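Encoded as C-alpha cells, the following chain is the form predicted on its own, with no partner shown.
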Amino acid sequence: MIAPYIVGIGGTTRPGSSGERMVRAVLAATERNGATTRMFGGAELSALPHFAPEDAERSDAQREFVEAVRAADGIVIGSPGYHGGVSGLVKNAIDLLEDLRDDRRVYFDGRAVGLVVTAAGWQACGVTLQALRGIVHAMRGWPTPIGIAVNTFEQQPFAQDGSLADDGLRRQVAMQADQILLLAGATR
C-alpha cells in the first residue's frame, strides 16, 4: 500500500509562528499514522511571487508548490486570523493553485483539507476558519469536520519543549489527522 501524501501550507513571515507549528503538528500526527508529508511554511510561502493569472511563466518555487499540491492526497492549511481574514501570504499560495484548473482533479477536488487558525481572539478565529472553509468548498475540497482554532490571547499552544501544551489540543490535532487520512484513503 502506498502511503498517503499530505501537504501542509501555512505560517507567517515570522519564523516559528504558532500557526506554522500547528500545521506541522497535524502533519506529524499523519506521519505517525503512515503518511508522508511536505510542509510549505512561512519561508517557502514568502518566496512565492505574487500570483498574476496573466503570467504564463512560473518561478521554480511556484512550480514546486503547485506540483506538491497536485500530487497530494490531503492538505492542511493554516492561517493566522488577520482582521477576521486569511493572511495574504496564505491566500497568495492558494491563489497560485489556479494552475490546477485544467487538471483531472481540479483544485482540491476529492482531497481532504484540514484547517487550522491561530488568532488573538475567538471572533477572529471563527471568522477566519469560516473563510477558509468557504475557500476549500469553492475549490472542490472536503474540509475535515474538525477545524482547529487556537485563541493565542487565552492559550499558549506550545509548552517550553515545543510539544502541544494541553490534552485538548493534542486530541484535536490527532482527530484532524485521522479525518484527513480517512478521507484521503477513500479517494485513492
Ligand SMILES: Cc1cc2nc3c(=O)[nH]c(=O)nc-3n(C[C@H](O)[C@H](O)[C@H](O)COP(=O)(O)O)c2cc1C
Second form
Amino acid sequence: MIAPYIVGIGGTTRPGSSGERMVRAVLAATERNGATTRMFGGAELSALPHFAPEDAERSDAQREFVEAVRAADGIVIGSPGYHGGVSGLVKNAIDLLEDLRDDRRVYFDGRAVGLVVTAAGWQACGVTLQALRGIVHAMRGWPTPIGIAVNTFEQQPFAQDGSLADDGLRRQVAMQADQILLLAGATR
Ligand SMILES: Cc1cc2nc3c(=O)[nH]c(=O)nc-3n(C[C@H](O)[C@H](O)[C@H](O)COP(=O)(O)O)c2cc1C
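Given the form predicted on its own, state the structure of the form predicted together with the ligand.
Everything in the complex follows now, all chains and molecules, and the chain you saw is the first one.
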C-alpha cells in the first residue's frame, strides 16, 4: 500500500515559531502511523512571491508548493493570530492554491485539513481558528473536528529538548493526526 502523503503549511518567519513546531508535531504523528510528509514552514512560505491572479508565470517555489498540495492526501495548516486573524504569510500561500481551481480534486476537495492556531490570547486563538475553518470550507476541504489552539502567552508547549511538553496538546495532536489519516484512508 502506498503511504498517505500529508502536507504541512504554516508558522511564522520567527526563529522557533511555535506554530511551525506545532504543525511539524502533527506531521510527525502522521508519520508514526505510516504517512510521508512535506513541510512548508516560515522559510518556504516567505519564498513565495505576493500572489497575483493575473500573473501567467510561476516561480519554482510556487510550482513546488502547488504540486505538493495537489498530490496531498491530507493537509495541516497553522497560522498565528495576527491582529485578530490569519497572517498574510499563510494567506498568501493559500491564495496561490487558486491554481488548483480547474483540478478534478479542486482546491482541498476530499481531503481532511487539520488546523492549528498560535496566538498570545484566547480571543485571537478562537477567531483565527474559526477563520481558517471558513477558508477550508470555501476551498471544499474537510476541517478535522479537532482544531488546535495554543495560547503562547499562557502555555509552554515545548520542553527544552524541543519535544511537546503539554499532555493536553499531545493528545490533541495525536487525535488530529488520526482524523486526517482516517479520511485519507477512506478516500484513496
Ligand atoms: C504583527 C503581530 C500581530 C499580532 N496580533 C495578535 C493578536 O491580535 N492577538 C493575539 O493574541 N496575539 C497577537 N500576536 C501574537 C502572536 O499571535 C503570537 O506571538 C504567536 O505565538 C506567534 O506565532 P509563532 O510563535 O508561530 O511565531 C501578534 C503578533 C504579531 C507579530
